[in-house]
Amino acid sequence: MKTAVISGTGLYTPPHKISNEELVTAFNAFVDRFNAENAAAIAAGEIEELQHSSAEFIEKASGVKSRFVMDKKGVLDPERLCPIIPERSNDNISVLAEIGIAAAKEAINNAGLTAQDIDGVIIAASNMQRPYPAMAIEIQNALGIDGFGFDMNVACSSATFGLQTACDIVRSGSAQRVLMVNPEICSGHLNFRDRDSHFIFGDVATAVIIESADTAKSDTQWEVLGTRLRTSFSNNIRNNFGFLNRCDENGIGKPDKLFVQEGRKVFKEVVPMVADLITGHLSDTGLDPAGLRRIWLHQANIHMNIMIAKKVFNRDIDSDTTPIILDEYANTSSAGSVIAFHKYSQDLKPGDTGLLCSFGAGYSAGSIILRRR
């Protein structure tokens, strides 16, 4: 059995940034217009009056201060509150593949490789642009990779599930090097008219190179000491959009096929699930949590991350132990933990051990134990 290592990572950040204040201004303008247009029905008790949002509410609830998006104009238009991402012809590269390629090129370069060195491509993401052909095969073709590609979706845990899949492929000898990409255009699935969730997500793409240790030549390599996955069905985080239900019986698009969650239930149920997964994984691998130099958690909510980290370490934690990037990027679904790893791993020394963990809808959770070589 071969040893799998992470030898390179990449990050694509969209050009447009939206602050909480900008988002709130647009949302509150929509609320005012909605309440004015429906004043009679609200007075009659037929519908509920919408409430304003605030930058202070958003930061206190989530820790998010801003987010990057593919389109800013449409999101901040009170009459639209939805990104403008034009559909492309089949002859043009898809937008999801385009941002994935940008992250992939950086990861390949950081690993000291060329595209021709890669044997397989995995797209692991929540917000897929289409059912088929697979975006992974599209990226494979665009980069000139001679091998295979496939897409997989396990919501916000897609990256860790993709990492274990890539590691298993490399360990078995089926491929020497695998490119795992997480392109997430979350803004296209977010209901910007919902006060409780309009601030949650941002857009981004990340990429990771997983290869056999006996051929890796990168200056920075992370040995994968162990991987563990867990799923448990829940409706508390859900996105119902799909080709079977996008229109009603009259062919009219349904407005409710967007992200929805019951946040309090998610917090209560996911935090202990993830903490148990991590501590059990460490114990079975013969590692003490006190020996972890850093954990790179999924960036969904700052309170969840703090609570999980405290349960794992059994002490107060800081940003060095558990780096947070959601204040700048917001929740970027599967890419969040990879962003944290990409931006906050270079200072660790050979022999230092860290853990990358994701969690999300499903429920799903994944744990990847890493040691710098």
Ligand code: COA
Second form
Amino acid sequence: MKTAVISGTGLYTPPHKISNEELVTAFNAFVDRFNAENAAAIAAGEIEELQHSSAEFIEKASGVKSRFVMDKKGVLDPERLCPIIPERSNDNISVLAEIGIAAAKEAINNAGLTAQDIDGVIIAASNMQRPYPAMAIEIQNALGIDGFGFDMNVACSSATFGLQTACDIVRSGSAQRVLMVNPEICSGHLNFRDRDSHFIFGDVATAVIIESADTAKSDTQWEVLGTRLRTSFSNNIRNNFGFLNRCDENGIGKPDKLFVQEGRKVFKEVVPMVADLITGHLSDTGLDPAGLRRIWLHQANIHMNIMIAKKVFNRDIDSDTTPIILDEYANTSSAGSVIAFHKYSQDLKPGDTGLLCSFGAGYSAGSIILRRR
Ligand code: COA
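Could you please show the structure of the form predicted together with the named molecule, as a counterpart to the form predicted alone just displayed?
The next block holds the full complex; its first chain is the one shown before.
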């Protein structure tokens, strides 16, 4: 069995940023308009009056201060509250592949490779823009990669599931180098009219190169000491969008075709699941949590991350041990832990051990133990 290493990462950050204040102003204008238009029905008790959102609540409850998006105009238009991302003709590169390529190029470059060195492409993401042909094959084609590509979706855990898949491919010798990409246009699946969740997500793309240690030449290499995945069915985070239910009898999309969740239940049930996964994985690998230099967690909610980290380390934690990027990027689904790793791993020294972890819908969770070479 070969040894797999992470030899490069890349990050694409969209050009537009939205603060909580801007988001809340648009949402509240929508609420005021809705309540005015439905004043009679609200007074008659037929429709429930909508409530304002609040920037203070958002920051306190989630830790999010802003998010990056592919389109700002549509999201902040109170009459629309939905991004404007025009459909492209089949002759043009799809938007998901385009942002994936931007992150992929940086990762390939950081690994000291060219696209021709790559054998396989995996897109691992929760927000796919179409079922087929795979966006991974589109990226493979655009970069001139000779090999294979496929898409996979395990919601917010897609990156760790993608990493394990890529590591298994490399370890078994089926391919020498795999490019794993997480393009997440989460604004497409977010219901910006839902007060409970309109602030949660942002858009981004990340990419990781996984290759066999015997040929890796990057200055910065992370040996993959172990990978572990877990899933446990739950309806508490769900998106019913699919080709079997494109519209209702009037041809109108329904809110459950977007992201919905029972946030409190998710919090309560996922924190122990993730902490157990991490501590069990470390123990089975013969590692003491006290020896971990850093954990790069999925970025969903600041309080969840603090609780998970406290359970793992059994002490108070700080931003050096558990970097947070959620304040600036919001929840970027599968890409969150990879952004944290990309931005906050260079200062670790050879021999230092860290752990990358994702969690989300499914429920699903993944743990990847890394040691700097
Ligand atoms: N602005 C102002 N107030 C709001 C609000 C908003 N946008 N949204 C909800 N509230 C109010 C609620 O009405 C409620 O008021 P009440 O106490 O008078 O009934 C109160 O704030 C608390 O609401 P609740 O939904 O229970 O908030 P919370 O503390 O659970 O925080 C989340 C909400 C979503 C931030 C939090 O549950 C969470 O992050 N959970 C985990 C989500 C997650 O990680 N999902 C994974 C996706 S990958």
